[in-house]
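Only one chain comes next, encoded as structure tokens, the form predicted on its own.
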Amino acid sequence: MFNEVLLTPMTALKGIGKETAQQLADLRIETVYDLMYTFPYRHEDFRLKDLTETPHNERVTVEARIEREASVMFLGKGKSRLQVHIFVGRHLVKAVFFNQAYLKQKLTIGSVVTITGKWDQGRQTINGTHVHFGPKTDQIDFEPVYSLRGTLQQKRFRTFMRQALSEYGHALVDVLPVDARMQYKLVDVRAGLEGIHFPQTAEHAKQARRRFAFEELFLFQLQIQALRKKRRDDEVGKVMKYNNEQLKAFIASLPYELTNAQKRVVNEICRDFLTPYRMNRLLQGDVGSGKTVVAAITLYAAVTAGYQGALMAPTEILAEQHVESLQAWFAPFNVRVALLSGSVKGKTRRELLAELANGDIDILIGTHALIQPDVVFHNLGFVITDEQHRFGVEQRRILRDKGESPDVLFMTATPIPRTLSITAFGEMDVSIIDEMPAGRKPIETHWVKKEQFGAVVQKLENELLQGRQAYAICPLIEESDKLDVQNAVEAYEQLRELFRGRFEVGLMHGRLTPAEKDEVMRDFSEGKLHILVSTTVVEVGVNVPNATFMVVYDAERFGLAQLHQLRGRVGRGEHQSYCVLMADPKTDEGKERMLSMTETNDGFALAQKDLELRGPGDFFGKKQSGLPEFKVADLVHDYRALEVARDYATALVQTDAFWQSDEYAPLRQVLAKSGVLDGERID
């Protein structure tokens, strides 16, 4: 169990009063406990080093024998330069220390010292931080360094950091549990502690840091299977028998033959139907792998075995294009497929809501209006949630509830690396499509710059005049002073002059309603408009299969996911598709994303480049729930120790000893304070 002791105050130690304590407090420390959880962010690096094998502008350590006597130059208003001629090795090389002149009395010719500070290779010279006067035999080699503020020292803190870990350092209790430690070979708590806040060297640092990370991992992947296991506990599911010999048929009379990936996914649906536990499975494939195929086939043998489906769409032209997908396709297996939007009403409308209502209606697709009070379904068994980050949790909730427990299906073209799937999704099962219908040709992609623009409309006019469509993506709505990048109003009234007379040219933002949005999208999908100019509201969930060129202004403005996802709006016909993007990026990692976007169209590849240039955080665009910030863990270059935690922790919450045995005390208080026992999601 948790030892209460840890939460001694931090006025208990020695030196910190009641200013101290408040300063602390500000950084979020005012126990013993959090106090030795309060991570360093780096090490300062004291190892003697090798001059001719350290790069230039590299912090180094060495031992010197001063070989000239210090000069000082004074800048004027206190300031100063101390130049001092060193032996390093063989090596004759120049010190120099800003506003330490006092130094020049101690720097005395033969005496020997120790300086640290950056290596300047094309000057050979060391710019001093720190000098201590003899060989290094008596410092440390590693110091911690932490995020502190206001008039809180690094030395005092440390100080504190070894007067609790001293004095407290018994009252620890280790929560990973000693077969977790002695199968991944994990130091203890007390020495992974000492080794991450004072390592004695560089290994005793590594084997600190990945006993934290573990278990960072590791008690966030138990919350996360601990609650999929109380929900699956808690919850009566169904058992959803499907007619097998129909859903054969049904596959047999589609256009086109499935792909292994369709077909695996499917059967992984399939089986969730037939467990008593209700389905809550994200289906994740790239754009253009067929998941609306997917979401026919499952819909239909939930629809066999004697229930109805729902699907909800971001918006109304996309549930229209679903609902006219699926009307073909069930046209000879009399199922009847509604659609319920915003823009049904009136008499209509309430005679869908009966038809609903009485069973009817075997498939509904639509927005938000699936939602409404007034909805009622006869007999609810799937729910398909597509694009679901589109909707807040309350409004996936509001729809699940409108049947006794169904299966619940989110679906997404957005590819999510394998670990943040595990992290942000890790409650629930995940099915990928990670494999292109045969036949698709690959979107060829070419990185300009933009005083290449002519050339880019020469391009542009050659699609339309076979007859095809094109986009125009910006990142901005209208002028800014503070970003110098193409704007959509300015990206329209040039192409709209360009073109005036031979081809019309729409506009669509996100300020626009949704009712305007929809009008430019369908006067779009009707060929009424030959090009669109936009922003990233058209990323997800358009398909116009004649459109076969995009341009994107300033595209190094975009995450390499990001960029994919609108390329993915062209590409969907049978005729050969191309994406342009005008960028001068001005950072290496910008060259790299454009790069990138032009060797590949795999869009789990690009995911996990983005990934790994922009850092999780960032991946999703904003803040997703249920994504932690990690004190140590990097779930880039963690991603081995990710899934090793999750493998462990979901075969862990399985066993009786878990919830009964006193080892795992700790664990259960972790979780019981977590809320996960209460059922509650973790963020």
The other form holds:
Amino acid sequence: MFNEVLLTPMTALKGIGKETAQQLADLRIETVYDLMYTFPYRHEDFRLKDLTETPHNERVTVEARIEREASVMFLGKGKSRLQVHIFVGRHLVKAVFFNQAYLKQKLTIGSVVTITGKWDQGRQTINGTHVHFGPKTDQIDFEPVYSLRGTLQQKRFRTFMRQALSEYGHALVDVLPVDARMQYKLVDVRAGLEGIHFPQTAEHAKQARRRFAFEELFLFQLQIQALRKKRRDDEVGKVMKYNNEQLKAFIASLPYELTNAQKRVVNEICRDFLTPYRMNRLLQGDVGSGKTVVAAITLYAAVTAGYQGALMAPTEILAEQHVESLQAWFAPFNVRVALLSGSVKGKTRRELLAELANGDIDILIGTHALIQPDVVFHNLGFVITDEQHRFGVEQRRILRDKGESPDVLFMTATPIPRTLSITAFGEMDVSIIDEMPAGRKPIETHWVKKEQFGAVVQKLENELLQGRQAYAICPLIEESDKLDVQNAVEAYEQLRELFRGRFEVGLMHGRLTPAEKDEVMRDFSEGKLHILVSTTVVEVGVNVPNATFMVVYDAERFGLAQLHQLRGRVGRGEHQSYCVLMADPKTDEGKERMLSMTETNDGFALAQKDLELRGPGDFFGKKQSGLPEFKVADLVHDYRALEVARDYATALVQTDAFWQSDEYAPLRQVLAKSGVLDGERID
Ligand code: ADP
Ligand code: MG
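Moving from the form predicted on its own, what structure would you give for the form predicted together with adenosine-5'-diphosphate (ADP)?
Full complex below, order starting with the chain above.
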């Protein structure tokens, strides 16, 4: 881009008429620039290999001498199979070509050819795809293969590409700053494009790939960082001068000492309060890492600064648990905490809203009920959403808009690998609690076959006899899926039968009304139920420290992140906890997931593993990915490049030169084109 010449339409190239132009347009290739930035998805490797060292089914290129005349078998419908005996070095093998009977004349006895194809070791046969008449010398090593459609041939496409690069390559403008290219030893755009399409060597291809991976990550980061800077400059928040003495007294009054990680994130958040920028921060902390107390401390900071705070939780049970915790912690202090949920109604609700509006309530905790239009704050300064992925962008925005640019903190227990959080939440600051409170016993996790159910029941009973409680989790792929509810119902009936007259079993699934769910949950947390059979609705935040045993049915149907979330329901109290995964995974990936679960309790390690096993696209699930699609960059392996690109972009947008000097004009054009500078939001 950035040079009009590159916008030359494809029809300007030799051999492109209307029809071809249309075929190219279907691939979104309309200009020479589009063409050059259409990258091959792989290269055919024509390097000579040693046949004796080639594994079965691998592609190979060899030089061969024709030993015998080729024989052709006609298979009907114009199909044919040509077979020829060849010498590769001193080995006599066969080569087979389909539907290329015309080769028979050209494969003369004694002549030398270069053949490429898949090596069938058992049959000692190369299933040929390419043949070149003569030795290898005058042939290229790597040939690009593009993702094309219809009748457009690879060979023709390659000639267009060659022509475009040789006739228009001079017009390319490198968007990467010279300094960045020098610093990170990246080839320039022209060499890069040559190398990504027509590499001379494997190293050439690698350097080209490296450059474009960096370019993609850098341009993406630049958009994010420019947006961040723009937001900071535009929407000036307020400085919240909290009372440090009061805050210290509160922390000292807590029933335990904060972990170092908790202290660190409290400091990060409080530092944001003191700046005039509006906080936009993500707090990541594994299940049980103690995010609630961090929320309490920082909400209190806002209160001591004379502001109100709000905490939004995804379920009523969670909201109630938060209220309970906070009211207990704030009891000795003069802080009013109130609960607003769907079940707060009528006169109670009216009074509560009045107290909220006149500032008598300091901290409001609740569910979606918080974002109803008639909920009006006196001066909302700080907003927290717990389990942020449960809320849509719109809901978070409404809550934020209830204050005058309040500071915002999102809490999530879903550990997200670093590369993904930099990419998906790049415009946020990220705080991480990467340490568990001391004395927490790691959950013992076992993987068993489904036929071992009897042994699982024994272990379960053992725990119940010691006064503990247990979860039995059944998969739920879709809320609406009847079959899944069925699974839970069956498991429920089976367990009820097994423990009849001795232990109480409850059932929880997505088909229950919120009131029914709450009742079941309450019975379980009060110990009236000993076993809770549930679909994954139990996943979020529920805290029953007496539950020490979890069995997961059909565990192979869950992703790693979800299994880890589920497992976090146990191991919350003083007793040793257990998690049993019943699974007969069919795939290697499935087996690896089960093994990973038994090997570590570290959510970040599991998240990284999940990313490697499933790839970035699937990591967040379909619903909320927020990830850009990269052509070259790979979020699993290119994290070093990502960090470098981010740091460079972050520093660059802070310089005046970036916004003014000609050198950066191409980059500013990229930003202008992406709409970032018009204040378009990425989240
Ligand atoms: P999560 O991060 O999953 O929301 P919670 O805030 O519910 O975790 O905390 C889990 C449990 O750990 C709670 O019972 C909480 O009181 C306790 N806890 C939190 N911080 C500490 C700490 N520093 N020392 C000991 N226990 C703690
Ligand atoms: Mg929590």
